[in-house]
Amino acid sequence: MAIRTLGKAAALTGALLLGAGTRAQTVDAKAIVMGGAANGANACSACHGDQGEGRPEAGFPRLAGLNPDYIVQQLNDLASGARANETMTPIAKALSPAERTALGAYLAGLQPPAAPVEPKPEEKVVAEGKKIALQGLWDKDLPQCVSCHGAGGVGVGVNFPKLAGQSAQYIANQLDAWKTGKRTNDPLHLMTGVASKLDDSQIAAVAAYFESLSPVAAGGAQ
């Protein structure tokens, strides 16, 4: 009798786990992006666009083509409070772990068309940003940006996101947030150290340079 009872319990547990796995696999990430989630999370597209292209004029970042694990990590940090953002924190909290994972995979797979930057920044500003990005500022012990974010700003792994084609306003906002201590979820506080060595004009220049790069040419989900 005991063996039979244990067998039934094991079968029931397996069925429940299978059912949970099935539900996790059927999360409709596109539906969340376009219309929000049943748990109250707002539609991602309202701020980040139907194709994850972002809204540069408002400083909302491009999500399409980012590393999926990076997206999930940022949602987790927003939900836990490790990264502060008045708009995104309640949305991230409302999303289940399965929904965050599904959104990361879906958004990483999107590749919106590269839109020209308007208005175009001054060439000398972009050139200054390019010099910092590619050579660093060794008089300030600041290494080049691409040493972590990859050649062409393609991104490297979960900790160093793709910067090519990202909104200059968003990049500048994040550098300022690290510089002032409003954002602190960078690994080993690497970005805090970087941002602290850049003045406002240098932040604007670096942001303009990376925005000027084509996210398509950078290739892949990084």
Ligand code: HEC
The other form holds:
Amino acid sequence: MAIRTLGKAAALTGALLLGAGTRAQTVDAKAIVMGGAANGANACSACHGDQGEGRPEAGFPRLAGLNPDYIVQQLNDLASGARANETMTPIAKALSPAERTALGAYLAGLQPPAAPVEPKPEEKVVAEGKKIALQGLWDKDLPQCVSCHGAGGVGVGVNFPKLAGQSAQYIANQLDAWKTGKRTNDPLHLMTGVASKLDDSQIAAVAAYFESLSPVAAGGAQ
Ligand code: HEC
Ligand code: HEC
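In place of the form predicted alone, the structure of the form predicted together with the named molecule is requested.
Next comes the full complex, and the chain you just saw is listed first.
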């Protein structure tokens, strides 16, 4: 076979490309979530939960109910390095395009309740975060988070992900990643601008607020 004459990396790429067309019908996304993929991707459930509910305290995000195309986009960006994360990058790289698509569709369709969070944040912190989320910080030219992420943080289409019920630790990690240039794949660098205007206590407050909202409220993910 001609493919044997190619270098190892090229042969692997070839296998993925060949696989993309032929395996699209047969990828069992649930099996990958629960048990990992043959090509080395770890079981998603170990970190993101059996139902994609996430592990809030560890900063492992909730994936259930996110827009399917957003999930695929993030896996592609994590694999290409446009979004850097030492845990997720090798896992994303190990998934074929067909597996990413199947996982996006499967995870988007799950609706588990929020994973429990302990200890609960102070009410006054959540209230400060609510103010930033719903009113913005006009002295800093910061628009309301909900103007892009939708009322109640339910998310808008593929570009503006759902924040309701997302792990506060994860939200804070992302805002830090934009501030420090570790995550740079945001369309038009909208989030780089937003994150640069928030200090640590404002980040903690707005993250606590979005975590406190129900991820399965009426209106849904899309
Ligand atoms: C060892 C733990 C671990 C495993 C296993 C794991 N993930 Fe992740 N995942 C993470 C962490 C940590 C992040 C957050 C990265 C960051 O902070 O940028 C993440 C982020 C993500 C994101 C981005 C979510 C968003 O809102 O942007 C997606 C999508 C994702 N993982 C999918 C998967 C899939 C699919 C699998 C299984 C094939 C998987 N992960 C397995 C730890 C893990
Ligand atoms: C001008 C529009 C806009 C505003 C305002 C905005 N965002 Fe975003 N946000 C985005 C876009 C676009 C993305 C998707 C980035 C990507 O695809 O990498 C995003 C992504 C995020 C993510 C990553 C979610 C995930 O699943 O990985 C977090 C966290 C976030 N925003 C928090 C906030 C907070 C908190 C505020 C208010 C302080 C806010 N955003 C205001 C446009 C906006």
